[in-house]
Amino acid sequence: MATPSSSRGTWNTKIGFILAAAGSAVGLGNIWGFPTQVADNGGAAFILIYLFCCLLVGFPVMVAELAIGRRTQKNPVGAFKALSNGNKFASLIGYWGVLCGIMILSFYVVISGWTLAYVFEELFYYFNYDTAALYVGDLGNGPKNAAFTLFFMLLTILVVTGGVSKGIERATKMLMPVLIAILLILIVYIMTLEGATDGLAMFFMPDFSTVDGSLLLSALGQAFFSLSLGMGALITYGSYLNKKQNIVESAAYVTIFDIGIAIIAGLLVIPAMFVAQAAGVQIFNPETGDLFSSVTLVFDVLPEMFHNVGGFIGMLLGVTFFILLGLAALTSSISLLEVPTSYVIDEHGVQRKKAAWLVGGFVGIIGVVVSFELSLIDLFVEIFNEVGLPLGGLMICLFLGYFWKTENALLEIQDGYPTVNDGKFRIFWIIMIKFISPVLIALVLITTIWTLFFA
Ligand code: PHE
């Protein structure tokens, strides 16, 4: 249902919201980010810490964001203003979220552009157009990157101009099972190849010697990124929720779904890396022991594997995989754009269409710069993802725990979950939001800043 700009949209069905939120969560963070982080950071040791971050920090923060959103029915800036009687400091949390949304989207669209380019790479390779395949497959080609980035940005803008769309809800519902099916088929195939079990060993056997402050930050940053937390994406999505929805139950589904897809993607990508290694591709730097170019790993190793499968089937797997990866990225990028767009709509009275084009165009320009200067991806990941999102999460916890107060949030959560104040969830959530999560996030952030500047 198209929503008139004057009234805020709402999700049509319970499952529609869960799928939209899961669509926001499941994206490049799961299929591109998680496996490369696991490989970089001691395999299963990283996974354990990551799970801990998702369940103990991420899930409670997700409930917090949804409660703030549904209570205020506003974008992050408006939401914090509304709950604090216009307190300037509180609205900064919202502004920080809007900024993180813009900056994360600006590199997200570049990587998403690569996934689209690789659809063509697989096709060209199959039809023996080798020069064309090399051209679209070259991650360092600025003009080509910029073109695909802008195209992806355009798709994102078009969806967001339509508002809280039934089309997206329906599309997500159809696409997610297909994505899982393709991932599973690929895993089964890759397991038959030489070297795959080495990858499994890395995935399941923890190497705790790699655990240090920076690994904790990576795991926490990855948890926030993958669950779309810390910048108000779920405040915004929560603002379109009706009072009948059980926020806690929905957050639990989204968290579990997101973790599940990350693990499945890891079971594919890590063994695939070792298969490539067994076939003679060097994936580790012999001097440092680090992975070569972890940013591009998915785009180096997976195509290699599809080419090894060869023939029509190899091409079909490759094309389908990159289309689905692109669509998973799209359902996330729309939520990244929706945050600054809803801010411009609500706070500056701009019409939705105009707002989406304005913000999207602006992000597109930064995206073009990133397309030519790829080192910005690492920089933006460090500032806005690894530090920015946990910092946002910390402020959300402190604001909710000590300013708005957990009792008030629980009153909001009671709508759709009438027994919330009787069960164990209440006490778990209060302890997490008021004490454990903020302390954990603060410790990790302080350690990082310490190692960056003083160690
Ligand atoms: N969760 C998305 C992913 O895993 C990225 C994202 C981050 C989306 C923050 C919205 C907000 O790819």
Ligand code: PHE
Contents of the next structure:
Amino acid sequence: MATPSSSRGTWNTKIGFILAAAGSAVGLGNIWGFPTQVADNGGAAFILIYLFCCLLVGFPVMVAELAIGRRTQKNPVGAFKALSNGNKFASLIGYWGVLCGIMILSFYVVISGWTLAYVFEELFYYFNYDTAALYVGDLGNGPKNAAFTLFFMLLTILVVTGGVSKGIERATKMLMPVLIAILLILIVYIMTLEGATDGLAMFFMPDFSTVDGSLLLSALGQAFFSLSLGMGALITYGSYLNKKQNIVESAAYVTIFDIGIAIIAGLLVIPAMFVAQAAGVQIFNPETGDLFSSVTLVFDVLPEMFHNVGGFIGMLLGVTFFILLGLAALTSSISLLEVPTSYVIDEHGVQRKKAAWLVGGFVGIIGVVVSFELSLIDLFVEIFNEVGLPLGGLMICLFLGYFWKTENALLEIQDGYPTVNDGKFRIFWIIMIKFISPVLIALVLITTIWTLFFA
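Show the other one: the form predicted alone, since we just had the form predicted in complex with the ligand.
For this one, just the chain is written down, with no partner chains and no other molecules.
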């Protein structure tokens, strides 16, 4: 027996929802994924295309997810059931989103655990506990990975058990300002070091010779992932919105916030990479000439840079940087856990605390398995992230555009935005959701599947 929507909780404040939704979007994909994509794909040329993709594709899909969530006041599975007019296949879209949320979280907590482990690595290195530093810094150390994975999972569960306003909203209202403050402080210091200006030049000088179809698809894929679309997180968060809130305005704020964090992160990570290079640390693969992978850069290159800076300042830089990564990871892991937790609450009538512990415990078990078999990370990324999220987004666009109908969605959007049908947004949004977004997302999906399995 499902619980009534009135018991599900709501956001206390407008800013609380925006920060929570932005926190869902702002994660490791912004802090290291976006900067390394920029460095690999023509600097500012990639940024411009990424902005285009976020605003013209990501933003309309975000509005769609929030409208579905608020209209039904249900989790993704319940939402599609409620709007499907008895079509049993529609609920599969919701089930796919819940599954993607669970499986992405199962490896995300492992990587997030690494960020916590490296806080200790920096401390142990500073105090000359070399054996301990090597132990916690070893990414292939299964028992250590499992311990930090479970600790990070515990932090996530504790936030989600607090509910919407007292747990998720309260946590993100605290975490997001701290995250931004740490980013800005680190940027100010990094800019004083040799090599930082070379990183700035790469970041701001566009190399349009790199622009091709693959770059466009990479930018669109990064936009989709960084905005947390296609897995039901924003449907779930939208289900806690009140009718007075302007969905379009809120989606715009979240999109702009996410873009801003990604660009600020780029201003930190790319100059830091070149500071490391100026200190004699390799950031490009000597065999291929390509930039090292993001994992290598974050957990090998940057720690070596912090060690080279040396002394208390080097330790403080390293500890602060990995705390920053941990905070960013936590704001995303909260939303990833909330998706399946809300499903268990709504569809099976389980109380929130019990649901969060049941789902979190299940994900933690998978995370422990991943901790010992790290090859599963690449497999899960390919299936549930690179394929799963675009597939979910495509199904959401097609469902809203051709089954539930954009006219019904606009009626929902009208609550909080009474003049939505009087301006240009209506035409823009209908065209994007019914035609442009599905085509572009399908191109990303087809290209990704071809590259992963056939090329």
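Numbering follows the first chain given and starts at 1. Everything numeric in this text was worked out from a predicted model, so none of it was measured. The term rigid core refers to the most C-alpha atoms you can superpose between the two forms while keeping them within 1.5 Å.
Student: For T406, does the CA position differ by 2 Å or more between the two forms when the superposition is done on the rigid core?
Tutor: After core superposition, the C-alpha of T406 moves less than 2 Å between the two forms.
Student: On a rigid core superposition, would F204 pass a 2 Å threshold for CA movement between the two forms?
Tutor: The answer is yes, as the C-alpha of F204 shifts between the two forms by 2 Å or more after core alignment.
Student: Please check if Q282 moves between the two forms, taking a CA shift of 2 Å or more relative to the superposed core as movement.
Tutor: It does shift by 2 Å or more.
Student: I need the CA movement of Y189 between the two forms once the rigid core is aligned, reported in Å.
Tutor: Its C-alpha shift, to one decimal, is 4.5 Å.
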